[in-house]
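Next up: just one chain, as C-alpha cells, the form predicted on its own.
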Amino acid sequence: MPKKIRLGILGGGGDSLIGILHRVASQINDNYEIVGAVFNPDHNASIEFAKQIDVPTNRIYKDFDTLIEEELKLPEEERIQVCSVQTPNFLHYPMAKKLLDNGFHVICEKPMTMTYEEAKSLQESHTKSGKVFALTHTYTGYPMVRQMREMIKAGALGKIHKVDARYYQGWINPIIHDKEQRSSVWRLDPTKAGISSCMGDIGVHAFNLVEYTTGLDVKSILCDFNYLYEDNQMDVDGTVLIRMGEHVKGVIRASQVATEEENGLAIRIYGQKGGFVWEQEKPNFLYYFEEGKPLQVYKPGHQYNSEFSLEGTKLPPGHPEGIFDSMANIYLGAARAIRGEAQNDGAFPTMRDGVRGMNFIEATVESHKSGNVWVELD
C-alpha cells in the first residue's frame, strides 16, 4: 500500500461537527496520517485538544501563519502535503491561497470563498500551483448520488426538462425570532458568513447536487429571499428558479427556518425517458421511474451499480453507509489526485465547482435585491 499522505488540519477543533466528520473521513480508507494543525485560535486549546485526539504536540502551530513558516523548513518528504481547511467561511480565501502559493494541496469546507472575485483568484493560484483542490461538498461522495450521475451519463432519463432541488433544515428557527440570538450568531454574521447564509450555507449544495448529477450547468436564475426581521441582514429562506436550457428548467429551495427540520437535502430529476429521486436523509434509496415500467429501487453496494458507484461502498448490501462514507469517498479521490491515479472525473468537487458556487450565491443576492429578476450566470 502506498505510504500515508501527510494530512494538516486547519480549525475543527472542540466539539466541531465538521471537524469529527473529516477526522474519521480521512482516516477510513487509510490513506492519511495527521502530522500537524491549528485546531483553535488559542494554541493551548490547540495542543489539549491535539492530546485527546492523540495526534502528537509538535507540530500544533500557534495559528496559521506559523505553521506555513515551520513546515516550509521541513524537508520535502516530512512536511505537511495536504491542508483541510474547516474554519468559518471568511478565513477559507486566505488560507487556500496561501497554502497553493506555497505549494500545498488544499482540502477546502464550503463556500469555497466570502465572494465571486476571491473565488476567481484563488483559481488562478491554483492553475498556477499545479496543486490538487477539492472542495468538500459531501453530497457528491453518497453511492446513489454517484450512480445516479453515471446513469444519467449514460442516457437512462434522455433529454432533461425538469429538476427539482431542495434543502431544508430548522435549526435558525428558535434563533431567527430571538433579537439577541440572531444578534449573536455567526452564520448571520456577513462578516463571518459572507453575502448570504442559507443559499451560502445550504442552497449552494443542492445548486451543486443539480449540475453534479445532471451534467448541466445552471445557465440563469430568479431569486427571492425572506429574512423575517428588518434587522437580520441575512437571508435564511430561499426560493430560486433556474434554467439550464431553452427547455430544461427546474427550481432550488433552501430554508434554515423549515421548523423541525432536520438535514432535508432532495433532488428530483424528470426527463423524456424517466425520472429520479434522491433523499439525503435515506441515501442508500435511489428511486428511478422509466416510462410505461414499475417503480425501480437502486440500493449500494450491488453489481447492478456502476463502477463508480460501486468504489465509494465499502460495505454488503444491507449494511448501511452514511455521511462519514460519503465524505470518505471525497477524500479518497483527493489521496488518489494527490498520487496522479487515475479515476472517474465526478471523484471530488474541484476548483471549478467553487467558483460556479460562489457565481450562483452572488447571483442570487443580485437577483433578489434587484427585485426578483432573471440574472445570467458566467
The other form holds:
Protein chains: 4
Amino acid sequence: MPKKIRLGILGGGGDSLIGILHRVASQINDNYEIVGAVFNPDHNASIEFAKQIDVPTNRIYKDFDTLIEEELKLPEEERIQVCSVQTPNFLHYPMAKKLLDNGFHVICEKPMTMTYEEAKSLQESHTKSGKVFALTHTYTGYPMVRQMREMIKAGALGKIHKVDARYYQGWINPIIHDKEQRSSVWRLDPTKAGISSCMGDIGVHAFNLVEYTTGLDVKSILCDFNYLYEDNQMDVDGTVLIRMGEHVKGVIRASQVATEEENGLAIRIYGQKGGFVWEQEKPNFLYYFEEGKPLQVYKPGHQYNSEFSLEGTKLPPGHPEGIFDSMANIYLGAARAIRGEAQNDGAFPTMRDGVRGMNFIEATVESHKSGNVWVELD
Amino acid sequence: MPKKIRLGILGGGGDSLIGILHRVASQINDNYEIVGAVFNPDHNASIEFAKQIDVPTNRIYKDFDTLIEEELKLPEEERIQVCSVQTPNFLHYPMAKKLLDNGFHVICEKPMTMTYEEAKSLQESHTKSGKVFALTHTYTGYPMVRQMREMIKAGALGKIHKVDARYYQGWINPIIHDKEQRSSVWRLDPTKAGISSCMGDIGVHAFNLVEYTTGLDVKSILCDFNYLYEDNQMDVDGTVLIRMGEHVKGVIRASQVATEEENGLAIRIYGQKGGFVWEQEKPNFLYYFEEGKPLQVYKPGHQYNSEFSLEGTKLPPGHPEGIFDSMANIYLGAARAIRGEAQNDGAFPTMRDGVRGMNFIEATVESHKSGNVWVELD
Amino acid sequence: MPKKIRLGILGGGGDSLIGILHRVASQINDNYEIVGAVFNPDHNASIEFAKQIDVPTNRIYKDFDTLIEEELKLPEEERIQVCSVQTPNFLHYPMAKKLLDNGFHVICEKPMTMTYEEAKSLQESHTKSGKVFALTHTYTGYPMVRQMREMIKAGALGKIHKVDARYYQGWINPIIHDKEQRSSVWRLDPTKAGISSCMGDIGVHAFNLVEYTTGLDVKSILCDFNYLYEDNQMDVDGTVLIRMGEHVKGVIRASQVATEEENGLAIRIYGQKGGFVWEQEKPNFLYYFEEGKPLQVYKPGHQYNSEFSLEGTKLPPGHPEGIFDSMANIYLGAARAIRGEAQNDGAFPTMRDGVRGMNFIEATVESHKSGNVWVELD
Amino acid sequence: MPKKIRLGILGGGGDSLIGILHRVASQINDNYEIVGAVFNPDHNASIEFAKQIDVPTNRIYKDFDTLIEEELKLPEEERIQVCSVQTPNFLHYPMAKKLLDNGFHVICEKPMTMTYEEAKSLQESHTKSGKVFALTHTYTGYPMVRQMREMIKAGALGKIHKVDARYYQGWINPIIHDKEQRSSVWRLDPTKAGISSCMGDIGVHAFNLVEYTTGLDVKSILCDFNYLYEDNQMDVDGTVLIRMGEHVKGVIRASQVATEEENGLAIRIYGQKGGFVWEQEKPNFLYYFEEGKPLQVYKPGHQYNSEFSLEGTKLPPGHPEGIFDSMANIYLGAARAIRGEAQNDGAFPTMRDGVRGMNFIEATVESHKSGNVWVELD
Ligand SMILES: NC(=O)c1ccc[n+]([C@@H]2O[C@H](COP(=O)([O-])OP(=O)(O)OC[C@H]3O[C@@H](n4cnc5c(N)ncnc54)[C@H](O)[C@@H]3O)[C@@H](O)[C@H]2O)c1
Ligand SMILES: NC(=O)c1ccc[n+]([C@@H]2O[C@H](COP(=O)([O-])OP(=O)(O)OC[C@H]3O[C@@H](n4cnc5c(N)ncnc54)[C@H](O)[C@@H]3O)[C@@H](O)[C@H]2O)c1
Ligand SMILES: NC(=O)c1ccc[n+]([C@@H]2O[C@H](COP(=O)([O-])OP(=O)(O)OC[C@H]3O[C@@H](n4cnc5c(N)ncnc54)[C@H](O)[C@@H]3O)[C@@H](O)[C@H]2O)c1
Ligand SMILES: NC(=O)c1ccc[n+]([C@@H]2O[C@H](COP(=O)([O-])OP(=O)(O)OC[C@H]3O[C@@H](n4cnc5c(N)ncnc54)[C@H](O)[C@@H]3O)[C@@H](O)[C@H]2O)c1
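Can I get the form predicted together with another copy of the chain as well, since the one above is the form predicted on its own?
Below is the entire complex, every chain and molecule, led by the chain shown above.
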C-alpha cells in the first residue's frame, strides 16, 4: 500500500452528528490522513476542534473557497487529494461541484444535492473531471448487504418480482405533536431543508438500497405522504409504490413518526427461486429463503460468502462489526478508486446513485402533490 | 355452564384444510358438541368421515338443504343450534343466508361472501334473524392481539397516525411460474375463486386486523396489484395505501409469491404516545414501544395483561398456545353470545367485519382496474 | 379409525393447573372419549365439574378405589380402557400400579413416582401387565423436538460430544424471599413434595429431553443445589454435570428462581458434524448448525422434515401449534399403542423414561448431599 | 484534549488476528498516535508492515529489548508513553513486566500471564510502578455491558443469587476430529499454549464478565473438562460450577467444539428483584426482567441509560456499533487514566482482573485434575 491519501474535511465539526463516523471510517483501513479542513463556518471553532482531535492547524482554512484557493497553490504531492463533504444538504452541490471542477476527488454525503437539476449539473462536472465521486449511502458498506447483491447477481433469487423496503424512525414524533417545536425546527422548514423531509432524508436510503441490491432500476413511482398537521408543510411519513419493470413491483415505506423506532431500515426481496430479508439494526444476519429449503442465516466472515462480502470483514465470524465498519468499507472502495485499483463495481455508491436519488425524491413530491399519480423516473 | 351447544358442520371434511381447526377449536373449552353435518358433497364420504372421528352418523345429511329440512323437524331442544360454515367461498353466502333465515346461529369462514352485494344482503338477513353471526378471522383470537386492542382503547398509543400491516405467503410461487399449473389451479380461475386471489384470501385478514386492533375504520384505499404473468388474471400480490381519517394513513401489503414466506401476517401501529409491533408466527410476543422508554415485550398470561387478553389463555406464562387456541377463543365468544352472556365486544368478528371485508376487497379491485386511484369505502 | 378409546381421568379437576391440557389433548385427534373420572377427592366437586364440562355423571366415582371396583364390574367393551393420572405426585405410584395390576392402560404425569424404589416396582407391574404405559413429558410431543431426534438418529450431528440443557423458571422467586411464604408453601415442604423441588419438577424434564433427543443414556452426574436460605430445605436451583459415555459430556441447569423466566426449557447438542439449538418458548423454530454451512432454521410442516415430525403437525407451515398440540401428539401415540398399531418408537415417553427420571432425581440429591461428587446412574 | 498519547505496539503485525482491532480501537477517539513498534519478531516484516499502514519506520525496532533501550534514550516528551502488548501469550508477562519496571504504561492482551505466579509478580511490579495497566477484556467495553454493571450497582436486581455465563465457539471442532491436525496445532500443545486451551482462551473472558457485571468475586469453583480424545492433552470444553458467596451460585460454560458456534459469549444474572440476559453477538440488546413487569429491552444511546453507558456510544440509537467500538471504549478509559482524569471505575479491566483470571484458570485445571473437586480462589 502506498502512502496514505491526503484527505480534506468539509463540515463534520465537533458539534456535528456525522463527523465522527467519517473520521473513524477514514482511519479504519489505514488509507487516509486528514491534512486540511473547514470543520465549521466559524474559523475559531474549526481550529479548536482540530486541536482537540490533534490535526495540525496550519491547513484549517477559514472557509471553503479559501481551502480551494490555498490548496491549489500547494505542490500536487502535498495537496489534498480528496475532500469529504459533510456539511448541511444545501452545501453539498456547490462544494462538490467546485471540488470536481478544480480536480479534487470527492466523497459526499447524501442527499447529493437539493434538486434533481443540480444533480444533473453535478454529473456533468463529474464526467468532465474524470475524478472519483463517492456518495456515502452508508448501508451499502455492510458485508451482508454486499452478500445480497452478489448472490442476486449470481442468480440466487432467479427473476425478482417483488421488493419491499422500509425505513422507519420515530425521532420527529415528539416534535411534530408540539405546535411550538414543529414550526421552529429547521428540518421541517422547506426553505432550509428542501422539498422533502422524510423521503429526502431516509426514504432515499431505502430507494438506494433497493437499486443497489437488486441491480434493477425503479421505473415509476406513486407516492402518498403524511404531514400529520395542517400547519406542517413537510412530509414526515410516506409510502411509495414502485415499478421496476415488467411485472416487478414493490413498495418503499418511510416514516419519521414511527414512534420509538430507531433506525429501522429493512429490505425484503422475492424472486422465482428465493428471497432475502435483511434489517439494518441486526446488520450481521442475512436471511435467505430458498424455495423448498429451510431458511438459511448468512453471517459475515464465513467462507461461504462471496469475496466482495468477505473483504468487508476484519475479524473472524462472531465479532460484530457495525456502522463504522460499514462506512469504512465505502472509504476503502473510494481509496482504491483514487489509486486506480480494480475492484467490485459495488465498492461505493456513485454519481449515478446520487442522480437517481434526487430524481426519486422529486418524483415522490410530484406524485403526492398531483394527487398520488404515477410519475416516471428518467 | 349449561349443556354443550349443539353444533352442525358444513364442509370441513377429511379432505379439507381447515376442518380440523374448527373441530378442535369447538372442543377446547367444552362448549360444543357436533350433532349433525354435511362434511362433503359426497354423502358416503361424509358418513365415512363421521365414523372416523366418531360422530354419530344418523344426522349426517346428504346435502345442506336436507340438513335444514330435517333439523327443522326436530324438537328445538334437540335441533342444531349453530352451524359452522367451512365450505368453499361461493357457498358461504347461500348457506349462511338460509341458516339465518331459518333461525340458526352461524359461525362462518371468511371471505364472508363472494361480493359486496351479497354481504349487504346477508347483513339484512342477519338483522332480521336476531341470531348470532360470528366470522372466523382466526387471528383476532390471539391473546396478544386482544391485548393490543384493549391497550389502544385505553389510550396506550394516544392518537394513532400510522398503520402498517403485512400478510406475506409464498405458496403460489412455484405454481405461478409454471404455465401449466397457473392455468389449471382453481385458485387462479376467477370464475371459481371470485374477483381476487391475494387480497380476497389474505389481504382481507390484514384489513380486518387493522380495524380490529385500532378501532378505526378504513375510509379510502388505493391499490396496485401484481399478476406476474399476462396470462394470469388473478392478483397474487398487491399493496394498498389506506386512509383512516384526518392524517391517519397507512399501508396494507399482501403477497402469495413472497417466496417461502409461510403465514407472515404482521402489524405495526404508531401513535402519538407509543407503538405496537406484532407478528403472527410468533404470536405470544407483543412489542410495545412507549415514547422515551425501553421497548417492552408483553407475553400472554401475565397479570399485567387486560382481563380480555387473560381470559384467552389457559395455562401459565411460557406454555405456548397457538392458532388452535386462538380459534378456540372465537368459538368461546360465539358460545357466550349464543347463550346471551355479556362479554367484551371484541370476543369474535361480526357481520360488520364481514361486510367491511367485502367492501374492501371490491374496492381494491376497482382501484387497481381504474389505474390505481383512490376508492372510498362505505 | 375404530370407535374412540374410553378414557378415565384421575385428578385434573376444575381447580387444577394441568387438567385442561390433558382434556384438550385427548380430544384433538378424535381418539378418546372421557367416560369416567375422579376429578377431585371431594365427590361433589367432581360431579359439579363433570356437569360443567358436560361429561355424564353416572361414572364419576367417589374415589379411586371405587372407580376400579365399579369399572371392573362393567363388561369389557364398556369399561374404561385407559386412565390418565393427573393427581399430585404422591398419588402417581399407587394409582398407576393398581391400574396396571387390574389390566388398565395408563397415561401418567411426571414425576412418575416419589422414589426410585417405587419406579422400579411400578416397572415390574408394568412388565407383568402387558399394558401400555405413557408418561407425559409434554415437550417430547413438539414436531421440532421429534425432528431433532430423527435427524440425530439419521446422523446429522455425527458423534455427539456435548449436550447442554436448561430449564429456568422464576415463579418461586417472590415466594422464597418471603420468610412467611417459603415456610408455608407445600412445594417447599419435603414431607409433601418429595426429596426435590427444582430437579424433581423441572430438571427431570430437561434430563428426559436430553435422553430423548440424543438417544444416549446419562451415565453419571455431579450436582450442586442452591437453597437460597438456611431455613429452606428444598432445592430451588441446581446445576448438574453429566457424562453420557466416553468423552460425551454436558450440563443440565435448572432453576425456579430465575427471576421472571417463564418456562425456559432449552437444549443445545453438538457433535462432530453439526449442532442443534431449540427453545420451548419458540417451539416451532429448530436451529441446525452444519459444519461449514449457514445456520438453517427448520420449521414444522415442511416436506423437508421427517415423517415422524410431519405427522405431529395438523396445519400447513406458519400456523403456530403449541403445547396443547404437543401433548396431543403424545396422546395420539398412546392411542395407537393401545390399538396395537405400529409407529415410531418416540411416539410417547415410556416406563423406561420414568424409571430413569427417578434414578436421576435421586442421584442429584445424593450427589449434592455427599458434597458434590459423581454418582452413577443404573 | 491535549496532544495524542504516544503509543507503542508489540506484536499485532500484518499476519496477526488481533492487531487490526487494537489499531482501529486506538484511533477511534483520537487519543493515540502510533510512534513505535515491534510488530513482528522478523525486523524486515515489521518494517514492511509499518510502511503498509503508513507508520514512520524510524522507531520500528528490531526487538522488544531494543525498543526499551532506545526509547529510554529519547527525551520524555517524545518517548512512547504506553505500550500495547498483543504478542502470543507467553510474551505478555516478560514484556509487561519490563515495561512497567521501566516506567511505561501498559495495555495488555489476555490471558495476562502464563501462570498465576507470574500474575502476582506482575502485580507487584505494577504496584511499584504507579503506572496505568489496562487488560483488554474486550467485551467489557460494550455500552450494554456497562449498563448492566451500572444498573446492578444501583440495585436493579436486588441481591443476586444466580449467575450463568457461556462462551461457546466451534472452531476447534474440525481440528480436534482430525488426528493429524490435533497433534500438530500449537493451540493444543501445552508446552506452547500453557495449561489450558478452552478455559484459558475464552472461559476467562466469561469469568471476567461475571465479576465485572455483578461486582461480586467468585470464591470457589469445581470444574469438569472434556478433551474429546485420549491423545489430546488440552481442554477444548468445560463446565465450571461457581460460588460467589453465601447462597450465590452459578455456572460458567465454555467450549471450542460447539460446532459452528462463532463467538457465543452470553450471560444471565438473576436476583431478588430482577434479571439480565445479554449476548455478545447481539451486543446492542440488553434484556431486563423486572419482577412482575413485561420484559424490557435496553438499547445503547437512549437517555434512559446510565452516563457511563452513554459515554460509550458515538451515534444516536439504531446505528449499530460493534466490537471495534467496544475495544475503543477500553482504549478511551486507558487514555483518561494515563492523563490522570477521573472516570468510572469500570472504564477498563485492571491488574486485579488479570490476577483473578489467572487464579481462575489454574483453579479450573486443579479442580479437574483432582477429580472435579472444589478449589478456592484467593
Ligand atoms: N449517511 C448517513 O447515514 C447520514 C446520517 C446522518 C447525516 N447524514 C448527512 O450528513 C450531512 C450532515 O449531517 P449532520 O447530521 O452531521 O449535520 P449537523 O448539522 O449535525 O453538522 C453539520 C456540520 O457542518 C458544519 N458546517 C455548516 N456549515 C458549514 C460551512 N459552510 N462550512 C463548513 N462546515 C460547515 C457545521 O458546523 C457542523 O459541524 C447531511 O447532509 C446529512 O444528510 C448522512
Ligand atoms: N380463517 C382462516 O384463517 C382460514 C384458513 C384457511 C381457509 N379458510 C377458509 O375456509 C374455507 C374452506 O377452506 P379449505 O382450505 O378448508 O378448503 P378445502 O377445499 O380444503 O375444503 C373444503 C371442504 O368443503 C367440502 N365441501 C365442498 N362443497 C361442499 C358442499 N356443497 N357441502 C358440504 N361440504 C362441501 C369439501 O368436501 C371439503 O371437505 C374457505 O372459505 C377458506 O377461505 C380460512
Ligand atoms: N407435564 C407437565 O409439563 C406438567 C405441568 C404441570 C404439572 N404437571 C404434573 O401434573 C400433576 C398435577 O399437577 P397440577 O399442577 O395440575 O396440580 P394441582 O394441584 O393444580 O391439581 C391436582 C388435581 O388433582 C386432584 N386430586 C387431588 N387428590 C386427588 C385424589 N385423591 N383423587 C382424585 N383427584 C385428586 C385435585 O383436586 C386437583 O384437581 C403433578 O404431578 C405435576 O407434576 C406436569
Ligand atoms: N481480547 C480478545 O478478545 C482477544 C481475541 C483474540 C486474541 N487475543 C489475544 O491476543 C494475543 C494475540 O493473539 P493473535 O490471535 O493476534 O495472535 P497471532 O498469532 O495471530 O499474532 C501474534 C502477533 O505477534 C507477533 N509476534 C510474535 N512474537 C513476537 C515478538 N517476540 N515480538 C513482537 N511481535 C511478536 C507475530 O508476528 C504476530 O504478528 C493473544 O494473547 C490472544 O490471547 C485476545
